[in-house]
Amino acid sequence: MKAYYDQRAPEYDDWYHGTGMHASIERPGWHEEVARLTRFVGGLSPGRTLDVACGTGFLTRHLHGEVVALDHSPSMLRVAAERAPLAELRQADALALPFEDESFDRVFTAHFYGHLEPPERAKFLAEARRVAAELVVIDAALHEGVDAEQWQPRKLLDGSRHVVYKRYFSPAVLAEELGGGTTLFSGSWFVAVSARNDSALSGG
């Protein structure tokens, strides 16, 4: 999947904008909800934030405070460098974060957690809890006619074909998986949940 996202970087934002290969997809209210989502991200309290799997920086640019944006894909990071010039960019593995314990106030991640299979989820959550007191996860909302878990065939503009693991969430299910949390955003297309790391907050 890492190769897929590296190849997808030049066209990734077509998904947000509803252009390119996504132009013909019926998504009622999509553009309005993307606008709401970006306003929500911009309204998060400033702090030292690690954006994991930042991709092209589409949402990264709306984060306030000191932002470190991490992605495994150099192609994604090249786009993010233009999109979010004030962020510090790092190429690294999201499942083995190259930071000391409690280095950040918040780990933020969008449309990454839902691609993780069970062993990867456990690694990511352990790493997120290690480096920050708060984790904010944005992902795809579960809606009628969509299976909560699926393998999706995908084709890129270069003609290459890929199969991608993808999950969709209700806010309650996502919060439960994160060990308990607060719903920050609940829409037809996106959900966002915040989970606190009590051990980090208490210094334990």
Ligand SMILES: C[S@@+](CC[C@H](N)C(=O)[O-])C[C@H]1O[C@@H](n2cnc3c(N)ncnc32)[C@H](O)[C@@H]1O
Second form
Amino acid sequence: MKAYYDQRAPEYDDWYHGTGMHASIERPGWHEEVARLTRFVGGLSPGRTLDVACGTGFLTRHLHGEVVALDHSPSMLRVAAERAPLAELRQADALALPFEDESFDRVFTAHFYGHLEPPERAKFLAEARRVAAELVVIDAALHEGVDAEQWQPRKLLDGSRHVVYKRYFSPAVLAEELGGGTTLFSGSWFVAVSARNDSALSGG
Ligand SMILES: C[S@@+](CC[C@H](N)C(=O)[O-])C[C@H]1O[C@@H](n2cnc3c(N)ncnc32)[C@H](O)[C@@H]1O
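Could you present the same protein in the form predicted in complex with the named molecule, rather than the form predicted on its own shown above?
What follows is the entire complex, opening with the chain shown before.
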């Protein structure tokens, strides 16, 4: 996944904008929901936030407060530096966060958790819970005709081909996986759930 996203950085936002290779894909209500999602992100309470796997910073730039944006990909971070100039950028591994315990009020992560296979998921959740009391996860919504778990063939503009692991979530399933949480956003394309350390621990 790391190499694929590093290569995809220059064309990544085409997915949000419905341009480039995504121009011909039928996604009813997509643009309205992307706008709603960005408003939702902008409406999260300000605080010291770590955006894990920030990508191009498409959503990062809407976060308020003191924002640290982390990604493994140098190409993604180059774009994020322009998109989200107020955020402090860090190149690091999301599964071994280079921060002290409880360094943040919130870990925010979008379209990352659903790419993790079980051992990575457990590592990421442990790291997120270690550095912040709250975890907000945005991911792809499960909708009709879509399998919840897929290995998707992907192609980039340079002609390279990749296979990517991706999951789609109902808010309830995502909340349960996070050990108990609150649904903050439930759309046709995106879901967002907030989980707090205390509920995560008691919910297993
Ligand atoms: C689907 S993109 C999501 C980008 C952004 N959060 C968004 O919602 O638009 C996934 C991101 O995860 C990053 N990534 C993948 N594995 C990572 C890891 N182990 N540590 C840090 N970043 C990683 C990729 O470089 C990519 O930017």
